[in-house]
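To begin, one chain is listed below as C-alpha cells, in the form predicted on its own.
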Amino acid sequence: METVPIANTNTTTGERTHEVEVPTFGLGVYLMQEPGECKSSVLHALEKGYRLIDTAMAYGNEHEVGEAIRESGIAREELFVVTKLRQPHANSHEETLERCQQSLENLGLDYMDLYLVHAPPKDPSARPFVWQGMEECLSSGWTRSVGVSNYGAHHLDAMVSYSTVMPSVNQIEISPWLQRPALRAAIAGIGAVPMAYSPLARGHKVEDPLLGRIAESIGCTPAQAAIKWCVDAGAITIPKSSNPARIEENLGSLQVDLSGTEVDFASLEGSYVSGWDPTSEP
C-alpha cells in the first residue's frame, strides 16, 4: 500500500522533525461499539491488507482495536494506529499527558503513531497548553507524530504563536461534496496533510445520481468512486465500515482510475456537512 511522509514542523525554522511514512488508506472505527464489532472488523481489514487503524478514546474502542492487533499477528512496526484526545478532556497540558497515557493503556501499546487533539479545546484559553502537553507526548516518545482533527484555518493560524512545532496531520470530513479546497491549502500551507473522514458523507451521498453515472463510466462502485476521489485529492482517507464486503470494497478504490471525471466530481461540491464541524467554532 502506498504511504505518505508526514512531520510536524518546526515553528520558528520550519524543519521537519519526527517524519513518519503513513498509509495513504485506513480503516476509521467510529461508532462500532457493539462487543466485538470493532475487533473483527479490525482482524478482517489486516487480513486483507489494511495497515492504517484510527480510533478515539470518545469512540470507547481502543481496547478492541489493541486486541485486534495483538491477534492478528502482524509486527508493530508495520502497523499505523492513531488515536485522539477527546474534546472534554483537553482542558490542560497535564490532562493531555494523562488521556495520552489512559489511550495507552486501553490500545495495550508501548506508543502510539499518531496522536490528535479530537476537536479545538471549548476554552480557547487551554489551547497553548494542551498543545504544548501534545508536544511533550511526542518528546517522551507515547507517540511517534502530534497533529489535530477538525481544525479550521484560523485555529491553525492561531498555534503559529504558542507551538513549537505545528501538527503533522489535520483529521477533517471531506467528500467529493465537501471539498474544502481552501481548508486544505491551509492544511499544506503549514506543512502538515489532510486526514479524511467520512469520505462517503455517512452515507448520506452514496445514492447521488452523478455519482453513479461516474461510477458507471469508469467501471467501480459509486463508494469506491468518492473514496478515490478523496485519495487523489491529497488526503489519507479512512472510511468506516464494519461489514466485511464493504471493508473489501472500500480497499478496491486505490485500484481506481479517476482520469477523465474531473469536471464531473468537480460538480459535486455542495459545501456539504453531514455530521459534526467544530472547525468553524471560534
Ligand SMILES: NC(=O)c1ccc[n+]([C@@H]2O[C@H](COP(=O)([O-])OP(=O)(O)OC[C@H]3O[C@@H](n4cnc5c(N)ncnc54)[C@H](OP(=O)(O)O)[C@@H]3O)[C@@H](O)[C@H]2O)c1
Contents of the next structure:
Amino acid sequence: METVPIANTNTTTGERTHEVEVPTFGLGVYLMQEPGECKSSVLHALEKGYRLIDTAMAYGNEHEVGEAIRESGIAREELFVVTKLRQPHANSHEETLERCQQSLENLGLDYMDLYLVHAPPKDPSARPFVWQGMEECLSSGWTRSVGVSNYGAHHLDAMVSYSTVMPSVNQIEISPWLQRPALRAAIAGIGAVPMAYSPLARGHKVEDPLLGRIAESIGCTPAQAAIKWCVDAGAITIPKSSNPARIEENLGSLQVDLSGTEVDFASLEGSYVSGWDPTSEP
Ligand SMILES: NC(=O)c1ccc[n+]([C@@H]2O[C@H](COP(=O)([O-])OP(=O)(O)OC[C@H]3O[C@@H](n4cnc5c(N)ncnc54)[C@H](OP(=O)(O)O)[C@@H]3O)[C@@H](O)[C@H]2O)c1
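Having seen the form predicted on its own, please provide the structure of the form predicted together with this ligand.
Full assembly next; the chain just shown is listed first.
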C-alpha cells in the first residue's frame, strides 16, 4: 500500500514536526450500526490488505474497530487508526483530553495514529482551547498526529493566531462531483494533506451515466474510477463499504489508470454535497 507523509507544521517556524506515514487509501466505517457489522467489515478489509481505518466517536463503533484490530493479529505499528472528537464534545481543553482518553478506551489502544476535530466547534471562542487540547493529546503521545475535519479555508486561516502546530490533515468531502480545488490548495498552503470522505457521494452517484462511460472506457467499475480520481487528486481516500465484495472492489481502485479521462472527470463537477458541509459555517 502506498503511503504519504503527513506532519504538524510549527506555526511560527514552519518546521515539520511529528511526521508519520499514512496509507493513501483506507476504510471508512460511518453508518456501520448493526452489531458486528463494523467488526466484520474491518476484519475483512484488513485481511485483504487495508491498513487505514477511519472511525469517530460519533459513529458508535470504535470498540468494534478495536476488536477487529486485535482479532486480525496484525502488528499495531502496521495499522493507521483515525478517530474524531465529536462536534458537541468540542467545547474546552479539558473535555478534549477526556474525550481522547475515552476514544482510546473504546478502541482498546494505547495510542491512535490521527486524532481529528470532527467539525469546527460551534462556539468560535472555544476553538483555540479545543485545539490546545488536541496539541496536548499530541505531546502526550496519545496520538501520533492531530488534524481537523470539515474546516473551511477561513477556519484554517484563523488557526494561525491560536495554534502552536497546524493540522496535518483536513478531512473533507471530496468526490468527482465536489472537487474543491480552492480548499485543497488552502490545505496544501498550511502544509497539510486532504483526506477525502464520501468519495462515492455516499453511494448517490455510483450510477452516474458519465461515470459509467468513463469506467467502461478504462475497464474498471464506476466506484473504482471515482475512488481513484480522489487518490490521484492527492487525497487520502476512505470509501465505506460493509459488503465484502465491494470492500475488495474498492481496494482494486488503486490499480486503475485514469490517463486520458481528465476532461470527462472535469465535467462531473457539480458542487454536490452528499451530507453535511460545516466548511461554510462561520
Ligand atoms: N468527517 C466527516 O464529517 C465525515 C462525513 C462522512 C463520512 N466520513 C468518513 O468517510 C467515510 C466514507 O464516506 P461515506 O460513508 O459517507 O460515503 P461513501 O464512501 O462515498 O459511500 C458509501 C456508500 O456507497 C456504497 N458503496 C461502497 N462501495 C461501493 C461500490 N463499490 N459500488 C457501489 N456502492 C458502493 C456503500 O454501500 P455498502 O456498504 O452496502 O457497500 C455506502 O452506501 C465514512 O465511512 C467515514 O469514515 C467522514
